[in-house]
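There is one chain below, alone, in structure tokens, taken in the form predicted on its own.
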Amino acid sequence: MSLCFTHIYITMINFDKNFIYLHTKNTSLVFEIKKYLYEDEKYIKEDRYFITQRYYGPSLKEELSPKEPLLRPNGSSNDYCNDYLISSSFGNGNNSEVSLLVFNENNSAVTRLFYKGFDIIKGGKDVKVPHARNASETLHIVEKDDVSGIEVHLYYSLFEDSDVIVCKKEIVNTKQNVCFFRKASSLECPINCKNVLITTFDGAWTKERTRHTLNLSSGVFVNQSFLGSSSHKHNPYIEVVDNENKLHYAFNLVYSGNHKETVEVNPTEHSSVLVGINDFGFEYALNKGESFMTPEAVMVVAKSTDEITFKMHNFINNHIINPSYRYKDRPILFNSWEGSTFKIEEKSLLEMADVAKQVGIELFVVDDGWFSNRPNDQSGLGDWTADNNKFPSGIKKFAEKIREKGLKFGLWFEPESISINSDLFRKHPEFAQLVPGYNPFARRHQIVIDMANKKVIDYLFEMISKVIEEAELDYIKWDYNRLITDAYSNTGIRCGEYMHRFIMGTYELLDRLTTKYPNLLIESCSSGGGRYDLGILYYTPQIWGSDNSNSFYRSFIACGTLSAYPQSTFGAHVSRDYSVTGHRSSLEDRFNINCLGAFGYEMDLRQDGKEDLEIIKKQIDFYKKHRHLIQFGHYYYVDNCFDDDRYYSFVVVSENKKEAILSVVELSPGVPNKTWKFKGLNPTAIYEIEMRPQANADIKLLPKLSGSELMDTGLDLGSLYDEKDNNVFQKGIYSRMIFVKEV
């Protein structure tokens, strides 16, 4: 792995004159090796290179020229650190955010790294953790501290059918008895310009992931989490705007604990992302010859916000969703948690399960409080056995009696979690966040229970296991309705470690099921979407959205999240009409909404009356011909409601265009009419265009019409109120719903 300068030709990595080049299919991502050279002459003993980020962007039509090495002159302030770094380090003379922090053993943080060389990698970096499937080809480079002895590998892949790019880095200490580092950002992408509006998706429980927007000319900005999950205030997927050149950049991270994206603008020189590992609290130990691996970042750039949304989603269902999975349509669900809660009683499940049936629902689940020890939310977590007061017969005979009735059977379990008022607390204490000399700080009545401690691992994959079987299990909802607060393990591991640990243990357990139960369906959820990131995608290929079903909020909740991940992954079900800011929706309207994903039911059935049943066994027809363009299609959303709170639309179009569907909604009563407009889709082409009929809705017979008619003139629907709504709701939410054909 010696400096080469022949030129070597790859299928999308090469390299020339001292540049490596990596290639996606609209993009190019290029480094250059450059000579360092000192201050003084004396201290030279033999040539020194760094490598830097020449260029990231839509494809390069010609090689680059190398720019002259930075010199040091006496006097100057100027270091070869600030010519755009991939790997930055404190002790470089670097005036910015730096990626990598290291104390050592001789109670020094400097770690100067140089470039040692590179190679190629056929397929992609072998890990056990989350990570995108399939790569193509990975460039592996190399720098060191030869003082130190500290080595950085850094491994960038690319993906054939993709233009994004993933990269990760692996820190090893091959000299130091040991050392400590406090900072290891897997990705540092240099931007040239000086100038970038950055949009992040934050929020709350039940408004999670709402769109915000900042113009940043100077100084630094923090997108993070520290609470033990990559939380409902800040996902870690961020868009970035080069003001001056016109790119969209967006990053996120394969990660489900605590996370940090750093966006600097220096108005002098450039501005630069970190993304990575938050390092709120974080020291990890390494000893001689032990290596830590990063989680792996991810990188895209294009020409605007719906190629960004068209490249993210395509990369994670093809590269992050589990192959059992990949482009599988996900079945309808009904979940009993808004018809029950915890007064589980298997005689009115089964009840529900026979409408359920009637309707059309693939898949019955029974949400919290089946299991022992479990009446309220005051007891039972962690006590994974089957509750025979509530089922009589056993679970696996109530399992038996809903697949007679064909349909899948799923449970509810929040694994990461204990109560104190459990049989497992009582007989293992130590396995839950204790600190010595401290109460427990137990939120919803429980605390978090200590995956770091493999003999947790153990005990709920022995538990969890046996479930599977004795009921047959389809399906999983895996919650995590708590943040941590007591970050402690009895088993001495260290503080700084804590957090990191943790969540390796949650992917420990995650891959232990997957592993053993391949075509088990696990939808993730954390008090809704408190962990809504590309880690725990990884196992789980659809996450519970939100708790909040309330159309209006939920417009708000799919808009934000299918910016950055697609509708396969996206938990959305009608429930009952209820208000919030006093927007109220119909049952039709409910369901043009909340179709667009991992779709389903969840309230009590048997309290419909025969038109509200007909109504849902119509939409669930209408889903099921038409589910996977609505799970699988290009989305693009056309009426942004973050940019008009008035209006949203949204548009699923087939691969190969030849059908659509498009979705209208007026989220206030009484708004102007407007014309709605497709996207995406055969401009040349002729379509047939149907209205989904609703029981609170004339249909309207509309013209066949080409695409480009569809997309730049649009679709004049008239007004969408609803009289026969409005007396019943005073801020009525309306909509319709589009699919066309083409001829």
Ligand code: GLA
Given for the second form:
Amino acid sequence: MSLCFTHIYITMINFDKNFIYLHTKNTSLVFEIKKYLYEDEKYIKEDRYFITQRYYGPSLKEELSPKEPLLRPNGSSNDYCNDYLISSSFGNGNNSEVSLLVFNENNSAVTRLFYKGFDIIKGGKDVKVPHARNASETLHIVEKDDVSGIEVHLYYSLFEDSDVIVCKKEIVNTKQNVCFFRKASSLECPINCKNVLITTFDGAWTKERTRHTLNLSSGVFVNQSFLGSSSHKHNPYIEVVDNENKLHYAFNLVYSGNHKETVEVNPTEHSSVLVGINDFGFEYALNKGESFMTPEAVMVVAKSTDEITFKMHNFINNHIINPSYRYKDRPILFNSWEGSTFKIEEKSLLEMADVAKQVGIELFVVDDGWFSNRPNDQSGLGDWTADNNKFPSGIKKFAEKIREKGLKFGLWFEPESISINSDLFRKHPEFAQLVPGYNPFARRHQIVIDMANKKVIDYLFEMISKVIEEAELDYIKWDYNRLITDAYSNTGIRCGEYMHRFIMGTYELLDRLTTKYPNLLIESCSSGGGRYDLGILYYTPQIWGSDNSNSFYRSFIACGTLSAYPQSTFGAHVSRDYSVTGHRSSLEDRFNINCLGAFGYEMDLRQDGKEDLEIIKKQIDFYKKHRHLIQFGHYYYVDNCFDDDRYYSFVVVSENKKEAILSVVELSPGVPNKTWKFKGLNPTAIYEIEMRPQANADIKLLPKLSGSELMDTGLDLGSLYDEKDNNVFQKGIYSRMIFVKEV
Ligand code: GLA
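If the one shown is the form predicted on its own, what is the structure of the form predicted in complex with this ligand?
Entire complex below, previous chain first.
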């Protein structure tokens, strides 16, 4: 551990005098260690120091150890200013929202942390919970309050290739018999700017991750969830644009429980961003010698939104996703839900499997309704054994029949919920979240199981493992259709710790299952996309994006989601046309929009005429041919439908820029024609151009153009409106997909 002040240079972290420099490929973060000047001389026994953030922005690598790092775009040089702290606490003079609040046993809430030193860790600081994998290097800073004995360890890990820095904090009680901390943000990032543009991704069931922007020039903005999961309502991902320096910052949290992102703008000073577990109802007891590690917060800085998106995608694919699925093509699946709902029956499923195989589907998934006591959504959750009436020859035999057809096999589970009308509840009512004296809040006729109880985790692990082995499952859809209302464990867990311990239980179960079955693909889901976050992605490489597959709404949901999360994570299925919403789209248009992600079909394929099945077969052939490009290509927005709700278009480009797909969508008929432009191509290369053949459109395109022509001039595709569609009074959606390949 060093108190700094001499110069050394170690790959990405170096220090000189009282500055510590962290470098990723294109960004730098600089801390300054300053003398503490807030004590009256009569009390001073020794010099004391505190640490502040001096700079976070574009790379300073050129100047290996600049004498005077830039004040802007982010940081302070004011010797007397405590406001650029990286772990502010109540009692240290910081007059913005603090990141740490501890109630001490002497009845004070004061924590005054002083800098003690730092060291550099090769790789990351190991933790068992979800975290970014394979850090290049980690800066470990220690701060301590000698009076209360509270020690804070800050770990800044560098992800050089993705330009991302991840921060977590460990709080240690070294002295008190017991203390209670009520707030512990993972990251505190000051921004030297008094005017910011905040972008969040909010929504509800069937309207997930709708982009919202807000200018803040004074006050406090909070983006949060508090009912146990990251939520449909406010995704933990936020972007903050420094309007003065034109820099884009983005933040996320590797956590699936209650999160809170706070942006505070002090109009006479600066702004700051706090990211971490929500302090709503949070109070964690630390006995002497115990410590608490916060989840990891992710931060990135860039000059544009496109760059931010690229870096986030890269980071998630490389450092969050389970290595067994890293850049591994995801199977095309069939899911029974929208076609069959609870009408699960072996004979008809096998017929559907025949059609699925015939059109080229690779994985057959039986959704809700396959297990005991589950004729509808009013019973059965927790009874994870197959219903013999629905599978007369047993689930093992059924799975074998599916595999004999050449398909992989998967099943739906909702481990974190329990039905009151279930054998499990009758046998173990103590497994459910039941607050003594209250009737449980039963939403969708179900209550939440107590994931903080070890016995529950053991039970679920055993039951789910049994089915995985019996049916040799390749895939699980892991649903969670609840919010926590009756937070309680009869094992005596303190209420201020419950929400966190609940999600730790979920992680433990996922960890045990993914360790035991490393090749099992888990797709998570939470009433559609209600738990879309980096914590769950650590275990489940893909997430069902939304229960809304209608092309109109899906365009917005995809557009919002892909700002922060890569295509490979986004479960996207073609289902029947929901003309009930008034937004009609043909099977071809539904494919163009919904194929962007971990793709599948979700409808009773037996009902389709021969013509439709032919179309589906061709769509699947196209998808298979370009699957890697679609799932892992570099994604660019061309027309962001949150900027202009008439159009949505995007490009995916291969890493070597030799191939790309442009997908263009008109979100209502009769909108003015426009030229559609590519992005990300090699300007000097010549590309062959081909439209994905669509049953409802046939356009002649110029056979070849250069990259710069495709990007600067673009393609005129005329009207996308389908001439055969005579129902012009309804709101239709029309689209095309253009594939280009370097000659
Ligand atoms: C949730 C999911 C759906 C489906 C149903 C089954 O709503 O989002 O995809 O699995 O549950 O009950």
